[in-house]
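Take a look at this single chain in structure tokens; it is the form predicted alone.
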Amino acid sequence: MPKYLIFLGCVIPYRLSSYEISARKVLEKLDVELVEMPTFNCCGYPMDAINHELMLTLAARNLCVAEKENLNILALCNGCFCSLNETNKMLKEDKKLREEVNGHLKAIGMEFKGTIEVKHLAHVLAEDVGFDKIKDAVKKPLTNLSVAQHSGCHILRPAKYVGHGDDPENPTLLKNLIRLTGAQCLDYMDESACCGNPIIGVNEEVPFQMAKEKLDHIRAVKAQALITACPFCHMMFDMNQPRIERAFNEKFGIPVLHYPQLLGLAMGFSPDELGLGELRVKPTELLNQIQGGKS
């Protein structure tokens, strides 16, 4: 049985509990044991553009906590995965950098040693659980659904640090995970483009335009929902979709589901068990089609 420390980060507990709820449901069913981190701080990602050394130190502290527990980290958030995974690999490879960061950690009685690994939820599902086991767990195949996917940037880039075999310009991992549910995963224009959310605190017009263009492309292929694996991307397309509609005088009405919500539906969990009621764009028609078995 795979066993991981779960790293929730900041956004999920405060704004997207549906992602955590659905992930815990499907991982338990798939025999992945999750252990709570005894203590953790921000992954450091929001600080990187301001103070890179601070980002590394914040991430390294979390890694030290995992090292003490002798467990690898499972991250649900793409940004958290990026910070923790990159820091872990950089400090393992760069002795001088490791010594600098350990100099900061020494003040709180910690030392980075480089004994654990960091994986995103998608990597754990594909590599530790495996496609065969996931497929066997699907009890209600969603064969009447056609959806689109948005992998997000940080489980793909930079490829130098991410690895796991996916192509940043033509990502297939999330698509393959979606297909295990029985749903059709549609291709659309500019799939690998950023959602825009990282700059929304500075400028709303640019990210709204970026997200609007993606929603246009998703609508063009008649996808019934968009499937995400990142809380920031999810917020952009779900929470901000009504604001984007008002800004451009458009109506999209495209439900945005976390991947474990889609998988959970295929595994037989109810919408309430997966937190689908928390979605801003209500997936009423989608659920009616699933429950009615219409093709």
Second form
Amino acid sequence: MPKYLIFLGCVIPYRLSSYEISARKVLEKLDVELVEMPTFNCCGYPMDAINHELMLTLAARNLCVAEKENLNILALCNGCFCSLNETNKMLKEDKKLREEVNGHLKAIGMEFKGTIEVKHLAHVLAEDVGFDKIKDAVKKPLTNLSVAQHSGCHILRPAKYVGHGDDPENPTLLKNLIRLTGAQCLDYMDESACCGNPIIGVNEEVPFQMAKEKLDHIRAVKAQALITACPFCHMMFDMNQPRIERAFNEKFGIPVLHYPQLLGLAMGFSPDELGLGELRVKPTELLNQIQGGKS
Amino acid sequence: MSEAQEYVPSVIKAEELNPKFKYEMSKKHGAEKIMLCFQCGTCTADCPISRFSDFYRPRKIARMMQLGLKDRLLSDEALWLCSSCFTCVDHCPQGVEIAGIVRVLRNLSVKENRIMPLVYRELASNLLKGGYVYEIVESRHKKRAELGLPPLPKPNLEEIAKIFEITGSSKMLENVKTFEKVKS
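Other form of same protein, the form predicted together with its partner chain, not the form predicted alone:
Every chain and every other molecule in the complex is listed next, the one we just looked at coming first.
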């Protein structure tokens, strides 16, 4: 039975518990045991822009905590996966950098040894649980549904650190996971393009245009929902969708579901159990179709 | 928008050039390969931010670093428009980590007490106060319990403060000037 330290990050407990709720539900059913971090600090990602060493040391502290527990980390957030996984790999490969960071960690009585691995939820589902087991767990296949995916940058790029074999130019990991639910996953233009969220704190115009263009492309292929695997991308497309609609005088009305919400529906959980009520763009039509359809 | 239409600052004067700058920068983690950039422009062509911004041009940033136009680079707020999507890193035919170069320059701007967007001070201050970069208010903790979620892991604030101290971050954040929004 796979066992992981779950790394929630900051933004999920702050405003996206629907992602955490649905992830915990499906992972429990799929026999992945989750252990809580005994002590936590931000993964470091948001601090990289102001001080790289600070980011590395904050990330390394979390890695040291995981090493002490002798458990691999499961990250739900792409940003957390990015900083923890990259720091882990860089410190394992680069002796000089490791010595530098270990010099800092000494002050808090820790040392990075490089004994654990960091995975994103999508990797744990595809590699540890496996497609067969997920397929077996699908009790209500979503056969009438056509959706699109947005993997998010940091489980795709930079390819040399991400690992796990997905192609950043033509990502298939999340697509294949979506197809296991019985839903169709549609191709659309510029699928692996960024949502824009990381700079929303300094500029809204550019991210809004980036997300609007993606929503245009998703609407063009008539996807009934967008499926994400990152809380920041989710916020950009769901929470900000009404604002994007106002800014461009458009109506999209595309519901945005966290991947474990989609999988959870196919596994037979109720919308309430998966936190679907928390979504800004209400998936009413989608749920009517799932509940009233042939599934 | 094409490069020809972008905002062009005043003519570069020879005394602004600093040939040593690129060597200093190439010692920094992430900017090691700055000398390998041959200005093909793939980074700008594929950059999702450049697509919608009149000012942010990664190719230009790489060239300015090679030329040693430090003051121009660090005083330009557009430096803070990169969204770290790493498309440029994956696409560079010379293996130059363009996003790494932008990060090295941002770090330098903060270290030399120049400019930084206000939002980073807020995130850092939350992190020091509670371990999370967003403030998790008491009602959130209660809501978790109601939803049947386990209590959030506790931060070790003393250790976080120490990490800020030993990496020199506390001092940097005190003295750097902040600005709120970047023009695009």
